[in-house]
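Only one chain is given next, in structure tokens, and it is the form predicted on its own.
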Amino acid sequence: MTTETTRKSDLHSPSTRGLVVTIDGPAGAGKSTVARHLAARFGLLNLETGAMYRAFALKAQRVATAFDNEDALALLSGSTIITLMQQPDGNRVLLDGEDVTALLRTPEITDAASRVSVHPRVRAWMVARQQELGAHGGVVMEGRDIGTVVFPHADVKIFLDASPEVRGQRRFEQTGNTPAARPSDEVAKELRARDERDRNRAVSPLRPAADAIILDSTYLTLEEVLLHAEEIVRTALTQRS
């Protein structure tokens, strides 16, 4: 199944200028896949905010800053520059000028990103940066608090969800059935722990915006999810025209 093909009639239409699409949801729900597809389909810039938190976690790890030390992390953020560069195959992530894209998807960095993101001052710094990147619209931005905090007045808000068991199985399948792959039930357990942190943090907890459309992919194929997401955006564009 091809997910990156585009219909020319959707691309760079005047109605997409200034459009802001937010996709929130728990880890492993498929937000990045849906965001990439919508960006290609409608000619939008794909801003992957989770990668920004991972890049910051990588820097904290490199300079041995404790993930639970908010003061030190806030100080570190003041000397950190994270840049997203749109490429045909997805974003490239630059950390202080270094391309760190290939280093950000390890379980260790993913867990670290969840830990540094609970701190209010880290989130305030990151939210300001994300708002700057999407200030002119024409973007699809995915994360955990995009529709509630970063862009509460977005044109389209999707909350993408799935059960921890399904998300764990999908991640297991992504890694391949190799000796290094962790069992899906182990991945699901980690996802539940991360969900708990994300949903119960004091600042910007993970929750659907009041006006978000909830898209539960537990019993849907990838193609069905993408078609549903496309229809949500097209409906919004019709209402704007």
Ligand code: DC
Given for the second form:
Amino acid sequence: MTTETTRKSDLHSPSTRGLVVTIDGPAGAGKSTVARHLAARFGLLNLETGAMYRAFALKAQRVATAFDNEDALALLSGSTIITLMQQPDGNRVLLDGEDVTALLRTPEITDAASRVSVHPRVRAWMVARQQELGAHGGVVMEGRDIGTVVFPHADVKIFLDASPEVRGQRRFEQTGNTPAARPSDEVAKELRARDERDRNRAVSPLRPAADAIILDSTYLTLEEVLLHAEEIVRTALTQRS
Ligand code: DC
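Structure of the form predicted in complex with 2'-deoxycytidine-5'-monophosphate (DC) (previous: the form predicted on its own):
Now the full complex is given, and it begins with the chain already shown.
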């Protein structure tokens, strides 16, 4: 059993110093939940890179830059500052100093983030920023290309997957009772379209790193997934010490 005391001692354990944990996987696999859990459990900084792409998509939308215009997007990135701030329930995102967290989960921005993220120069800018953010380690970073491109030498790489049906259903349930609720077939369709784009783009497509541990949550409860992920990190820590 985990007590608050052991959590605190984990938090200051020298063995997690410099540790880099990456979590990649498709939309709806549960990456954010697992990342938040590992961050709390091991005292790591939790960085959600998808939120950075979402914030950039919002900026492009606001200044009416077309999502398929790489030159204009690259130019725009030069005048954009995205900051992630860790909170117990996820990241707060500042776009040029403005807290835009509440604006990033709409279907429009979800779709736009997937579109702006296909461009090599947008990705190069994001990757450099993400490498800076994680340079001192002590982080769990989640996204699509973290184990393959951003931190190819990470200590722990988890690829979190689940069947498209299960991911669609989970997404649907997440929004089921909120004002953002939409029909489940619409959610599933959107998820499939985004998956297609994320997996098939020319640069840094979503795929597991050769040395990633694949964690398939299709038939697991949330608790089982979290325990499994914890175990993966703990094993890596033991091997480091
Ligand atoms: O994880 P998310 O759903 O918030 O990500 C939004 C989009 O951003 C996703 O469709 C693809 C893109 N993304 C990416 O290309 N690379 C990352 N490391 C994270 C997200």
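Since the structure is predicted, the reported quantities are computational estimates derived from the model, not experimental observations. Residue numbers count along the first chain shown, from 1. C-alpha atoms forming the largest set that superposes within 1.5 Å between two forms make up the rigid core.
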### Task
Answer yes if the Cα of Asp89 shifts by 2 angstroms or more between the two forms on a rigid-core superposition, and no otherwise.
yes
